[in-house]
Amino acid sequence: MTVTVKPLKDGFGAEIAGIDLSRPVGGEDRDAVYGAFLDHHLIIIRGQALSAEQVTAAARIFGDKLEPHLFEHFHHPDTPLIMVLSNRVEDGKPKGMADAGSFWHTDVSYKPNPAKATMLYALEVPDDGGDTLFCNLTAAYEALPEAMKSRLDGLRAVHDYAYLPRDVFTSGKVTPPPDCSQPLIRTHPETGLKAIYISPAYIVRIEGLADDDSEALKKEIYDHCLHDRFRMRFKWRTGDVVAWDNAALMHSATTKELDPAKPRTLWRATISGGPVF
């Protein structure tokens, strides 16, 4: 086995070395990558040079089934299983989605079977700006007082992709899926660890509570989870591959703050998951 795993200093995440994702990954190397993904919630593999086919093959390390993004107009020209994130404009048209979610969210939480994992591959990134923020919802749960754990246990929230208004929804270009209900506390299907399962950009309300009480509890949860001790900022390098566990983390892009003159292009693959418990 050639893979080495080096945990980051921020309390979660690990950098993996000794692997070339342009070649098939199997055996102990594949097990090591997936084990690090489960143990550290987020993994970084530097210095890759990948085709679209190699990106989808690498994404399958984290799950057999990949799913296309709802925004078909930003699919990669070679495969709908990759979404292009880019602020470049070519021939007067955007090359990809310029702002891939500059708000805190958990990918595809608005579907009954949300994304298990997300993987991004950086083709070009600026020297400054375009970072991605991550929040450790497993650590946030573990730090809750026992009384709050008991209070949240059994509560459910309604997730709606169109909760934050977007032009593609209001124009009818994209039809969002129906909203769905998810538990506020979820148990990881493989590690058994519990996490606060929130997606501030998509949670409309907490079921069974009056509107004012729902908003107050949402704010209390968000304020707790977004404390600095549960957060990290990831600075991209060209050739980076980053994959994270959506059962343990939420994230936010910072692309709204990025100078449009600074090119940033990433490819995104989404690994399908199962129902949340």
The other form holds:
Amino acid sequence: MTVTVKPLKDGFGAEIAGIDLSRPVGGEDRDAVYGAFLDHHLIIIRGQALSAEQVTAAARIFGDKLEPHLFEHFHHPDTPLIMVLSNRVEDGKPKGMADAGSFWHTDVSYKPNPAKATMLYALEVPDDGGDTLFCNLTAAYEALPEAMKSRLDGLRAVHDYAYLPRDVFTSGKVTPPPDCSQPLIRTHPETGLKAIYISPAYIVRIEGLADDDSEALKKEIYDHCLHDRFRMRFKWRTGDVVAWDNAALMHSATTKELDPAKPRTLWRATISGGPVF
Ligand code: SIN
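What I would like now is the form predicted together with succinic acid, since the data block earlier showed the form predicted on its own; can you produce it?
Below: every chain and molecule of the assembly, starting with the one above.
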């Protein structure tokens, strides 16, 4: 099989064909997939049929170390390295997390070493609804006026997983990690490209600014990043594998609005990253 990489029309993201993730991916094929991930920030591989073990093996294309999600009650029964996202309920028990985050965020930005990449594999998706939204924070940085780039450079923000009140935290079911400070502008460790580093769902404040100024600057940055030209909506098909670079993009689920009668089940693997610079 020959691997082909076809960029999407939205300005970022690429669809890769000619890869069967149920088999080990090495050598030139691995380089092609990883290269596309770095170049396009998000890759889509369609038509896969994978076991849990094959999903974790595929996720290691993007990094050696995978990490379990904090919400242990949604771990896959065979491996904590897969989190089950599902709105199915069996015997009165949720089969997975129905809404993993219908708000803009960058995975694990609330820890000193956030997730490098995230990979999702779609086992069942509705014909309509349950799309995932992505926002290109590298392009958003490049489009900033020079004066704004200089203003943001060196600023830091406090990220807290429990910034938005959620039942899991208020019920005491999950204890969020301590908040942490991250730069507002980050440099990609491999491509050297700069990106705005935001997680609107987790950012409490911008350090060193009065509350009003921090809120005003947050709004200005979010409004800029969330402009249509930096965004795309991904419509899932069963068998899709999507992996994205958390140093370049932020994302949002739309599952809060999904009709619970329309089953949607995905498996998620999180690839560990290092500190943000
Ligand atoms: C996520 O935020 O990782 C999940 C995205 C989705 O379910 O669409």
